[in-house]
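Only one chain is shown below, in structure tokens, and it's the form predicted alone.
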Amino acid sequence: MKLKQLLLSSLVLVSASAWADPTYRLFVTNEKSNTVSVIDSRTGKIETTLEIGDRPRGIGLSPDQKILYVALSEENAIGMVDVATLEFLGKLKAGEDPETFDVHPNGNLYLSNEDDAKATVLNPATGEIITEIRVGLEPEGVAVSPKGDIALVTSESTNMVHVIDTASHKVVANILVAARPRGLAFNSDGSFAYVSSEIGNELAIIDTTTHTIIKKVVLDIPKSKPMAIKISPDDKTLYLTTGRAAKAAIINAETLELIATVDVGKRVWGAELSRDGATLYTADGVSNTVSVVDTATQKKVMTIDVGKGPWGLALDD
């Protein structure tokens, strides 16, 4: 009964005042340890480590912040954890090799199935796979718009961003971008989306009304392999992880001008931003650490040891 109630509650659109009290837990997937590190974000201390399943990568929270979802790539499944109690709630079938996902405002998960060239739409309340959508080769990044009307999926080997209408579950546009697109993020009203291209070392802005690229830049950062994107609450600043460059880039979200870089760990991959925009967290995949960056001072203020191969982050704040 508890699992059913939690899952059903995550389908309801709720206001901030209706959320459960935050735990301030930062969750980190460690793909080589098959674990999730649970960190108290207020202190930087590890609370516990969860044995979660084979090759955890993508990670996210239900709309009401009550359930943690983890993509278990080697198990073709999504693992679920109660955010408050850390109780393991079970696994759901999620198609072939789910790598990453985003959560729709209605609670459904939109997943990339890397080995299957598909995006899967999963209803976690029922465990039903609603549909599978054919996209390009090696789908990776996924982002659902704030209003939930579209979902974007990057395909690494096709070098495209696919625009999916979430009402019809049809691909309505394919946008050619630089080589090996990875990360995606929307601004707060969904009018623009950002995409990073790892091999092309490029960052681009997409107009989500016209489905066209309106600005793009090649990053002037040695060894940069851009990946995860986070946008500040005021939409003015973009934070980007740069892979082998071992830096977090701070970028003007309108002009794409590079403002600063912050040294973090090796092969910096996933990222998370606190709700108030004051703190950036990065998953440093080769260093086996999480870096904590104060966005006001643009300085790293803490390094936290986690498991092997940290990949993704989610913060309950």
Given for the second form:
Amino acid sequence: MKLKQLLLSSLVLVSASAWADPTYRLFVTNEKSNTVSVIDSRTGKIETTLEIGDRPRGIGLSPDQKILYVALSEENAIGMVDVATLEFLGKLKAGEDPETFDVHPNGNLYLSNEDDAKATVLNPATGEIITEIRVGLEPEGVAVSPKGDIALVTSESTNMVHVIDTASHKVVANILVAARPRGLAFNSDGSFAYVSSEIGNELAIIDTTTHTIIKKVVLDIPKSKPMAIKISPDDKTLYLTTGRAAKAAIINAETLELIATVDVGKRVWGAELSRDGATLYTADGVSNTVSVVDTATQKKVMTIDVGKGPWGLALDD
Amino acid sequence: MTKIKIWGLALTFLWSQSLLAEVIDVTIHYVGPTEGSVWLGMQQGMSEANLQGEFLGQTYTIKPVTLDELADLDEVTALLLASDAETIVAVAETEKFNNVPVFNLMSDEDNLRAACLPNLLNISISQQMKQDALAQWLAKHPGSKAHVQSWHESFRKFAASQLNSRFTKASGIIMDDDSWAGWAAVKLISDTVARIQSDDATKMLNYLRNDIAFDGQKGAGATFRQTGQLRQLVLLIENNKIMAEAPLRGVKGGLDSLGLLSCK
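Could I have the structure of this protein in the form predicted in complex with its partner chain, to go alongside the form predicted alone above?
So here's everything in the complex, that chain up top.
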């Protein structure tokens, strides 16, 4: 999270107590073993494994990084864990089949409900579902802009990126993209968003002011199915997981030219980037591992065994 | 909220809506049964197409017609046929439909592929595709009693489970080859209209034959062969269980190892 965002969230969360020191814990949802692995990111050692609910997929941290949220798809709920103590804090109703979410700077969760063609806005402090927004079929990726003014949701089976105004909670634009859009990410000032399309094997840049695609490329990586996107802190480099291609792609974020690929595990889906941009983590869904990639040398430096079907990652650093 | 603010919001909303292209109302003509699997598959496709259309500015209607009524129509956007091979050839070869995408939903006749009619798009799988898939399977599993289907209700990969579950929820029946073909044909049409922003038959046919990469929830973006056959994986089924997907792993040619490859 960027400094601006931190300042903004601290203004919003005036009641929150002082910032805690980072735990450097890396949390991993294991979709098929119904667990969350807790890894000490400084050593790569598994610290513990949490059982908080069924089919954990989407994962993220509160703006103050004190609470871990996990989408429990099978339970139609969001599970909450204290990042520092690892104490289980309870579950919140989250609409049908929540798959993934992003956290607004004001603390609200924007969720995609895969089976229900809806996005849900949830206030985790009160458990209140603020609103449900009708979107296309099989909503998947969600990203809230750094300023919090818009949220983007991809609908996989209707090939769109929906732009939601977070003040009115209305869909204000729909952008047709290549088949089966999945991952989304903003650059640091929110002027651009990136979207990956799994079946179209495409990566596109959306201008968030004009709501148009300003650049797109079909990836030249065998078997590639583009999934999660991460952007470096300087906005210059884009990291993309590629599913069956079993590679993390390193891409020039401005030109979308492929710089390098790094071999990671099989069916790589989720990704996380350390705050300093030095380390990329990938969730390797079929290998049941997390790969650790040094972004400077563009090499995998460690493989960590986790549960079955690792899906998503969140790092408290 | 003050009145001015409300007006401001309303104007912002209207302005953003007006950025969308004019609404395109698409009528798809259909010859075939108006109940059962293929029909329900088309209805599913239509409801999904209309959901996409809500956001992008299109509406879709399926109009069932008889062959006689079809003969009287002047302008047609796209034709769906759930009928026998002879009827399909006769309709596709009718001069006024020469530039209209004509979809074969159910016939597995190889002749329809070998005919290489420029406007005929075969969504169902051909006899030869089934034979080729079975031969690949039997080479590894001699004596197996498996048969070949295009779709199965327990198919899960490539988001097939999501399609199976929403179809059964809406229609009350399981998805099979015919309902998948009905669904896929309507979605191929809506995908095309949304992308070319037109329901001009000639432009649609051109896009379908040359440019589409369709997400049929069966893996890689689906395209049409020169023969008008939709490239797709097929399933080997034994005792109502999915044993394998064909092309089998390691078979040369991938999806083109199944069925007639090209026109002479």
